[in-house]
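Take a look at this one chain, the form predicted on its own, written out in structure tokens.
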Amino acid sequence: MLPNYPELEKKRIIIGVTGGISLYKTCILLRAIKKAGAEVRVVMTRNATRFVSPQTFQTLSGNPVYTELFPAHFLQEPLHIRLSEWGEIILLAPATANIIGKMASGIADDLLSTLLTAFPGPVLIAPAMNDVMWHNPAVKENIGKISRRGTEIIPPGKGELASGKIGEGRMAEVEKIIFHLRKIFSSQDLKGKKVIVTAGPTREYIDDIRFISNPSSGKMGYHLSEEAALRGAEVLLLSGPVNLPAPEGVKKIEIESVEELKENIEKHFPACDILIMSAAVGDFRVKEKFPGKLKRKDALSLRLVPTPDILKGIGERKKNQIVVGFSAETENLRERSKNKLKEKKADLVIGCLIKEKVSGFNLEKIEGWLIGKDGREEKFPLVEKRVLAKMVIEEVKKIGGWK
């Protein structure tokens, strides 16, 4: 199942396709963009049609595919002008050394290169070529030229190339390209801000094998970190053990215990502008961890002691920084969230209702309350966590007075 990308809905995107074996990824990319509700027009070079037929892209896009600067049928308005006025962005994937060289030199000798010369909007390119070509001084110089002119480049990855060798030059993966595309259509209202997001559960070990934890999936924190990155923030994600890949554009540090989380927050908090504590931090640990593996017994008593209250400690020493806490409760959610806001000296607390199979841990949706230090209290209905992430970031913007 393809994820939803609301930033791309109803956007008019031109995908420029040049000749390279990584064209198979472009088919997957196009399908995901269409799934998000975007309108797509595809322009192919003659060499691109040797790898994949225009009919393939026509079927995937639902629109005619353009290959010739002067098509057989008469057009009153030149095709490259018509396309340049229609599109909001051009995405080149794959972008060969040849098209990059044409862009750098202003050459316009076919439909795609002429369109690029006539297009006034943003251009995003995903280069793909042999590693020797990618490191060629002329290619590097051309990349520098078009980058300085405003073209955004998604660097190729390292891996197995068409030649079978391992090297740098593989077209970026589809998810990475889509992230950069979504970012272009996202408001960059957090650009220049440094954000720390905590996510997932913590673990406190009883012995070398067993531990005390909770069922947090980390989804809320991962959506928050992705949303902040899309808006231009520099994001550090402190994540407990979860089965989720780090969002694009986000630096991730894996933690396990409350003490590890505390150490990382204390290290990075002084330089951040926003801290969002969405991790499900354990409240207790065993007083003394048992060495090795405990053997089965008729009964076993564990002495538990509180873990450090990270949010309270941070709230007491913040300086012109925004601190957001989360409160997971099964009852009295509003009152307990209000108390947490006051006790922890936070700027905003998100009260999350834990209701089996409906709202909370390890689920896609959640309901609860937004409680602000300015006295604002707003109940939100059952929503997807991705939607709540957008709501939280909007609230943070209001607190910071950022447009």
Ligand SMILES: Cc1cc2nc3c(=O)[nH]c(=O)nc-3n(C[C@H](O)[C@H](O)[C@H](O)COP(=O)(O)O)c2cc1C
Given for the second form:
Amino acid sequence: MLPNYPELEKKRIIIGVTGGISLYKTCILLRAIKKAGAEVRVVMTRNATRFVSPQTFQTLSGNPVYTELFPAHFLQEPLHIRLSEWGEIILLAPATANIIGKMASGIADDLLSTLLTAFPGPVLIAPAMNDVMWHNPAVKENIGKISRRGTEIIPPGKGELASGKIGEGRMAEVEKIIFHLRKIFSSQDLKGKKVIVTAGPTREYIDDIRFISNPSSGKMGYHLSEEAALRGAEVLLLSGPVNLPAPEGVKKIEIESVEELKENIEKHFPACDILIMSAAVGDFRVKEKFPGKLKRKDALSLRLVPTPDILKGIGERKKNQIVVGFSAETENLRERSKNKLKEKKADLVIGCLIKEKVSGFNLEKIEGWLIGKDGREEKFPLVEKRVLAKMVIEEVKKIGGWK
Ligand SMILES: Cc1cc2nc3c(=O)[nH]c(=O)nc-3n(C[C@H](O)[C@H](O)[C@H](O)COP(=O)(O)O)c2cc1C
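Okay, that was the form predicted on its own. Show me the form predicted in complex with this ligand next.
Every chain and every other molecule in the complex is listed next, the one we just looked at coming first.
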């Protein structure tokens, strides 16, 4: 997925950096946050400056880096107060065992720990340390304490540590930290809701290696699942074969055939609140798949039969659940989308215009119609799929009557 973090635009973010080896990743994190259009100020502990010079963060942030509680030059207002009034959030990455201990005890003996004590807003931390340190009972207790007081912890990952050992304690990856940061700036209006999103193409095999499919890239469904996750939903993404990594915070199950997709929907649908079917589901499969690999010879006839209509069955069974369908058409889009809504008993249908190189499959943009069960018919202009994803989630919210 192309990185784009509109939630961070113009946000005032303080990045606190402490003395752990993983602070090299913070340089990449800072660049990504700056690229998103956020304003960033960096506060480093003295020990952090032993790993990387403040010059690096100064250049990346485009602002002075603060390290001293008592700067050489007199300031009318102490730095920790000035910064605590300026910042909308403090992101601590990496967070050492030491700073976590200080936060748990309310110790304020340098600029960063004093700022943390004086800061009234949200604090997000990405702990990073050796596995023995991470499992140390004192560290565990301190994490529990600060978490109960409202600090959000991005758990460290498992893998190769700086020592070369495999264990738990390495700082969460940059993408994951950014997801948590974006989530803080997103309204949590889908919190507690379970959402299923289908995405990408399906494949119906002719023989063991050839299949019938379509050019769906999965972008629409991936944007939808990311948007739902950012708004606090528990998201299950049922994805056909595409070249996209699962968005952060989303559980992904890979499927290939319509039958596999149907099985997964039937299994998970009863427990979900919202089902968004944006996958480009194939309409035909071969009646009988050939075993092995077909050899080149004279003309070959294939007998195609329809695949099961997933949306129809679901629309008939839904109970207090919202079902959103997508229809892709090259012509008569409005009428066909209206018919689909009625036939499938969906709550909302997004009609997508397929126009070569302009709108539709494997493109960033799309235009079409929003057709609602309440009789609403609204044309939407050519927009980015991520923008359409926001529009669809807003519509779902309205249908559900959720604030
Ligand atoms: C090479 C090296 C790597 C270190 N890596 C970590 C680390 O990843 N996590 C951690 O909690 N401490 C780590 N430490 C120990 C901290 O630097 C030490 O506890 C220090 O007091 C932290 O100070 P600060 O929290 O004020 O930055 C490391 C120390 C050294 C010498």
